[in-house]
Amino acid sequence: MQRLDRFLSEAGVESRRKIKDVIRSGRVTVNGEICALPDQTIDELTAVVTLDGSAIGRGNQTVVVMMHKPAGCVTAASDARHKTVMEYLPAQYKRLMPIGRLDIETEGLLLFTNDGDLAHRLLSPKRGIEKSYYAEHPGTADEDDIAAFAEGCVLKDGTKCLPAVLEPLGEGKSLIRVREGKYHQVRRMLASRNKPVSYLRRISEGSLELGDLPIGMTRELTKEEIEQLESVDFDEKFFKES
């Protein structure tokens, strides 16, 4: 259980000092009823809270948000030196957690959710969820590079990667599809082929595509999109030779 004013403050909708006035003005509802008492206790896991008609809490409803992560921010709740992805989330989504991470210089598709079980399933290496990246680098990928990715790149520290797809897109540009998430994997895979990455953007994850979502913006997934994510299961065909 949690006080309403604290719940709204942690959601980032307003400063703690102003929250009480917001609540007393009748702008907040809890489970469909106006609540004007800042010290009212609520069940933060089940209560449906709105501010001016916009949902701040969804109770037990699974919420998934897609962000076009900008370069220059880290995937963390807080950081002393860098801006974080949480600073780009609208107030009603501040309590969501990122599913996985993108490094500070990588742009692109990043998911957030309030469903820990869903996050765990999507992060599990046994699921073999395909992620696609657009990369820019010196030179042009050739047949030897394509074959090395298909075989499973060996990184400079000796780490062996699972088979992946490398598709040249012209001079200095490639599409990479992987089904695992080792540390800085795509950058390290291309570096192992003497093609250090100068720009990297994740453009899809499973059935989800980043599309034309602007940098730094978010959109909430539809019920159908969430159901597709929840239906992802172990990819036996992909992993049988790994």
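Positions refer to the first chain, counted from 1. Since we're looking at a predicted model, the values are computed, not measured. Definition used throughout: the rigid core is the maximal C-alpha set that superposes within 1.5 Å between two forms. What changes on going to the form predicted in complex with uracil:
With the core superposed, residue 22 shows a C-alpha displacement of at least 2 Å between these two forms. Positional change of residue 11 between these two forms reaches 2 Å or more at the C-alpha, relative to the superposed core.
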Second form
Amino acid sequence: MQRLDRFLSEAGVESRRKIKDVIRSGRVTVNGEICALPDQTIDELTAVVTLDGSAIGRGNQTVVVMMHKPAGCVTAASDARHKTVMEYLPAQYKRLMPIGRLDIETEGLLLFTNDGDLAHRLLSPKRGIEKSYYAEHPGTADEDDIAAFAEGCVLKDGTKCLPAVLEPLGEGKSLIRVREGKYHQVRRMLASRNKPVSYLRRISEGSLELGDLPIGMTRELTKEEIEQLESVDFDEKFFKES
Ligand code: URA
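The form predicted in complex with uracil is what I want next, because the block you gave corresponds to the form predicted on its own; please supply it.
In what comes next, the whole complex appears, and the chain from above leads the way.
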């Protein structure tokens, strides 16, 4: 939530000094109603704000934010014992929800949105959006590990995973590509090959790459990036083969 005068100031519509007068003069509407109170709080991510009849800000536009999640925080809105990812979100994004989750010790790409339908679509197992992870573990992955991932790992509790890709990156390092999101999936897949993970970072999700976003920082996706994310479709070929 944000004060209306602050919202308009950040949108750069008037000099800060004049904004309160502009609002008091009745030129601003919020969700269709004139709002003459500069200190009125609004939901900056969903409110439709107009000045002299022109829309300001983003109305109910979809917002998606990428975070480089640090290790040591949980993907939850609140937690009695641990830091949460919400503590790394800048104030204007506090009302976004995480799309999926990363384990407390996993770093990397985590998305947040204000669009529940989009979150639901992206998480749908039917879509099978590919996520890739950089992992460190003892030993070096070999042909047998690659084949086991391609076949679909059988976890220690007997759960069979969908086919995945393991690319050895040299001693103690692998790149893993998966299309499902079971609990602690990548850690459990590597553990099933006797390679317990010592470090894990998600580096991409669908067409999106973490790139050089610093740890603990966020950036808002562009309209084009959101469209690309949305256009990822159910991968029929992959699921027929599995
Ligand atoms: N797989 C894991 O084991 N942990 C994560 O956080 C994500 C995928």
